[in-house]
Amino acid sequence: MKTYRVGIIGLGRMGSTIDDEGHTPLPYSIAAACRASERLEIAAGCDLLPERRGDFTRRWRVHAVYEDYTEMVREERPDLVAVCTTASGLQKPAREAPDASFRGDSHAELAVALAEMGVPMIYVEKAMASSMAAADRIRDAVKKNGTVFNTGVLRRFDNRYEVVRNAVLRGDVGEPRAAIHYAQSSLMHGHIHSIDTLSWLIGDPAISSVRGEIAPRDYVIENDHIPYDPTATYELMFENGVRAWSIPAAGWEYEIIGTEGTIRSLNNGAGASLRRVPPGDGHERKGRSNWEEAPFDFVTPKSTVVSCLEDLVNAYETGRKSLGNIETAHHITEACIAVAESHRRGGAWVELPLAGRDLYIWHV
């Protein structure tokens, strides 16, 4: 069984230390996931800050650490590179753009450069780009170079959500009609997850149109620039007729409602509830108040990060598309940015693909 060498750019939380914060299921950092996988080994790390490079060496006993990622790739020739920097390229605790001209987009810039350097597999933290112009450049570079690509929308790689998806796709709730995400969230750091997960749970049909708003409601977008990551709500229309909404209440739950029942992922993936129309005549089946709880076998959680990275390896070895392939990641990013575009148009429906590509939304 071949083992693949991994280089990590950005040796902070997601790259190295997030496991210390109590996130589950472990392992959660890229480095810890590599140590847990039989298919991966840590080859090298890269960070602009010398103290992070030193901590990475002490923590993981990896002495190949670099300040310059191009030198890391040239010297170490990793099979997979994980981009774990901030999206803007600014060091935390930066919470907004320094001025109206700022267009920092570290995830996009690094993804394009790594693809052009011939790195076979790339993991990029979410959101992969802060504008569609940058997302287009990633898509073009990845497709041109045959790069296998996933982003950090980790519910797509979570077996607790996979069993919910499987129930929907095999028809346990009948034909899906509506999809709902429950939780207040920022647009680029949070709703990139919620839109991706809703899409994943119903089989990734294309999103045809989007409408939404950002907070505050009277915020005016100027010069194609939003200098912070705004709280947002949205509505989506999928090409198969399913409509989806974000509800800014409760805590990270998802519900798919169909013609024969409903399934809801509970407590940020910790469980699930399936209710179905009971057997009976046509009159009873028209009702919705008599849906009954149905047995639903849940699963022991597995590391989403290990699953994501090993999905890259499996796609690379077999030639199949990765679960978070570039076309899907590009499309979900566009739907997310379209929420802000709809806000700019007074909450009107916005058709995808977007005509304008330059709206930039800063995020961490």
Ligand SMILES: NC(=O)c1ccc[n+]([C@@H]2O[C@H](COP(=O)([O-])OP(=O)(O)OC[C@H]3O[C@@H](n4cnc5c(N)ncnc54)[C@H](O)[C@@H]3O)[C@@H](O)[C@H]2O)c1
Second form
Amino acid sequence: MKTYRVGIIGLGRMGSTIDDEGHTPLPYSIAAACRASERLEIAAGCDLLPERRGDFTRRWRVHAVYEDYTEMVREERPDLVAVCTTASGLQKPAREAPDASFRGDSHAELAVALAEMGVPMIYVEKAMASSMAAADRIRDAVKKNGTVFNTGVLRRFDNRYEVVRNAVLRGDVGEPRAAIHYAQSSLMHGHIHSIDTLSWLIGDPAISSVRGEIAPRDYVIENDHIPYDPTATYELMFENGVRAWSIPAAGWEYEIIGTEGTIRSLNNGAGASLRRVPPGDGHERKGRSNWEEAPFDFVTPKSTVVSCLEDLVNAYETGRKSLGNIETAHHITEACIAVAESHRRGGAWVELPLAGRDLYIWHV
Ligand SMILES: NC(=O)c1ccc[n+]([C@@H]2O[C@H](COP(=O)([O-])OP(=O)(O)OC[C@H]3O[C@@H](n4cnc5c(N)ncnc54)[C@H](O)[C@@H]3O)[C@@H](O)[C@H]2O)c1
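Output the form predicted in complex with the ligand next; the form predicted on its own has already been displayed.
Now the full complex is given, and it begins with the chain already shown.
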């Protein structure tokens, strides 16, 4: 079995150290996931900050560290590169764009460059781009170069969400009608996850239109520029007729409501609850409020990052699409940015694809 060599750009939390923070399931950082997987090895790391490079070498005993990612790629020829820089490219704790002309977009810039340099597989932290113009450039470069691509929307690679998705797709709740995300969240940092997961749970039908608003409600978008990552709420219309809403309260949960029941992923994925029309109940009672809790086999959680990186390898070896392939990631990014576009139009429904590609939204 071939082992693939991984280069990591950005040796901070996601690249190297997030495993120390108490999240589960582990491993979570790219470096720890590579160590845990038989398919992957850490080839090299890259960071602008010398202290991060030193910490990385001490922690992972990897001496191939670089300041310049182009040099890392040329020297090490990694099979897979993980982009774990901040989206804006600014060092934390930056919370907003320094001025109205700022268009920093590190994820997009690196993704395009890596695809053009011929790196076969890339993992890009989310959101993959801060504007649709940049997302278009990634899509074009990835398609042109046949790059195998996933992003860090990790619930898509989480077996605790996969069982919920499988239940929805095999019809346990009947025909899906509504999809709901619970939690207050920022648009680009948080709702890129929530929109991606809602889409994933119902089988990724295309999103045809979006409406929403950002906070503060009276915020006026000028010069195609939002200098901070705004809290947002949204409504989505999928092409198969399913409608989705974000509810800005409670912890992170997702619910898919169908004609014959409802399934809810609980407590940020820690469990799930299925309620259905009771067995043997007459068809005439379907859709009424007599649904009962039904048994649901849950799973032992597995590392989402290992699953995501191994999905890249599997897609590379077999030629099948990766689970977070570029068309899907591009479409989800478009839906996310469309929430702000709807805000700009007073909360009107906005059709996808967006006509304007230049709206830039700063995020971490
Ligand atoms: N998917 C997830 O669950 C998850 C979890 C944590 C963080 N993230 C995302 O990962 C990204 C990074 O977050 P973090 O918390 O690890 O940040 P961090 O600040 O801890 O690390 C980022 C590192 O990137 C380096 N860097 C920036 N630009 C660079 C460049 N051009 N070349 C080389 N190095 C560069 C910085 O010096 C810094 O060390 C963010 O977009 C964040 O949203 C995702």
